[in-house]
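In structure tokens, the next block holds one chain alone, the form predicted on its own.
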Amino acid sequence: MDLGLTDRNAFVAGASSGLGLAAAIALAREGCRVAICSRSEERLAAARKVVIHTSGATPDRVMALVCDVTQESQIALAMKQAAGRQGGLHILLTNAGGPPTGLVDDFDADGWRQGLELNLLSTINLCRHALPYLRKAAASDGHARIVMVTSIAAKQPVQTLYLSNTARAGVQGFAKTLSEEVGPLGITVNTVLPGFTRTKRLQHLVDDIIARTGKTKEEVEAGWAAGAALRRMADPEEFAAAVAFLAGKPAAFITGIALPVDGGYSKHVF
């Protein structure tokens, strides 16, 4: 299938690994102009010659920009810079690291102000600063895509993820009120709920089941494997192949949507 993404000029989040390095090499793949960025600029470099490297792009379609997302100016500043030199923006990707897990003890007022900024203010502050660029896209040919990164937990909540169950049901909701603000001019907004999948964050959350409850890596990750329909965890590449499919083309039609990419491991009807 051709998603026709051929010189489409993305932004992608959180880039430097995991979820937004599959995407941003699933993108570049298809023939997107891709920006990345990630707060650490050693770790932006090196995920910038992945991209390369695996993607086949030639290393004037991928630039990488230094952008800590809890903090406006800053995304503000590298949306400028990206729209200004790939000549304009018409894919959003949305995307940040997940917060601590814990208790609801264990965060203060400020640990969960914290986990609100990193995973629900930074999503709707991406999405507020393209969305000029996205109008203009929308305008001039009519493609003009935001897809945002949450999680399964935002529809059937994670033990001991507080504050991501928390805020990724806040940008379910803001996801669903920007779709209908933004249809009219043709911009789509959608939501990808990646469940357990074989990422350096995920590792994270394996250790901290292991401390708290003393199972081996092998137990947790079976368990989790045991509650998906197909029995397995997750690769990057399959939730990235989701995320370039509703970028693209095809996916003129499909917005407001939250798309759960988890092997059947959510067990809601709707």
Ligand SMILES: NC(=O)c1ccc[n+]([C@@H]2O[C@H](COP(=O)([O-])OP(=O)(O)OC[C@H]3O[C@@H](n4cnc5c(N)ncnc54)[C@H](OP(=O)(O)O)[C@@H]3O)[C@@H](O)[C@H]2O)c1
Given for the second form:
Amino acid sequence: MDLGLTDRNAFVAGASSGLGLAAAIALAREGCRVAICSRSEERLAAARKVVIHTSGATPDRVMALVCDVTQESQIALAMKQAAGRQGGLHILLTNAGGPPTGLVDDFDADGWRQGLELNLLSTINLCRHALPYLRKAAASDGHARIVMVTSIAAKQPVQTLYLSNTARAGVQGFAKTLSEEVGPLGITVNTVLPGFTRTKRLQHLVDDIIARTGKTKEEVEAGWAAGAALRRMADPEEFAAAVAFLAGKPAAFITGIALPVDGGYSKHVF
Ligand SMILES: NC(=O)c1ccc[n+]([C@@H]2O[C@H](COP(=O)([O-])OP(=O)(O)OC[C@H]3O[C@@H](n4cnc5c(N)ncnc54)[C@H](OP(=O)(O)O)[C@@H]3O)[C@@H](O)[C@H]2O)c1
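Show the form predicted together with this ligand, please, the one above being the form predicted on its own.
Next comes the full complex, and the chain you just saw is listed first.
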């Protein structure tokens, strides 16, 4: 299927590893110019090489921008640089790292605030600063997309992931509301909810569970796999394929949805 992404400009947040990196590769492979961001210049430089090498994109089509998405001023600057150098912006993927694990008493007010800044406010601020460019793109040829990375925790809370469970629910409410406001302009807004997917973040979760329960890595992963209808975990590329589809032209009539890419882990009829 031709996703109609040739020469579209994408901004991919949290893209030096894991799901963000996989999404950047998928979009570059489909012909997008891609701006990737994360906090570390070194990790970004390595990720940029991976995007170029894996997607076959020429170096001028992949730019790396250091940006901590919890800092609004850095988002504003990165978005301006990306749109300025790429000649506008058609696609935004919001993403960041995952918050620390813990039970309700494990976080003080600052801990809760930081969790919401990382996964909720960053999403809102990325959208706010991308929207002027996306409105222009939608007005010129009707192709403008926002895709947000959330989590299956948004549908089915994961024990010890209080911060994630709380922030993702907020993102879902924001996304649905935004889809109504910008829909008339032709901008679609969708969320993608990863299930247990093999990334650095998941390795941290495994280590955390091992420390809490004494289980082995194999036992933890087997438990996750057993919970999914497909009886396995995902690879980042499987998540990225859903992002690329939602970013593409054929998804023009899909907005306001929350798409789990979890192998059937969340047990909801709708
Ligand atoms: N993997 C899963 O199974 C899974 C399941 C459900 C939900 N999720 C969620 O999906 C998101 C991505 O997860 P992942 O598995 O891809 O994690 P990951 O491999 O740890 O990657 C996280 C990425 O975000 C960047 N990042 C972290 N904090 C940032 C910040 N403040 N500003 C900008 N970039 C930042 C990191 O780069 P730098 O360190 O260079 O900044 C890295 O590129 C997370 O929110 C995670 O909780 C993941």
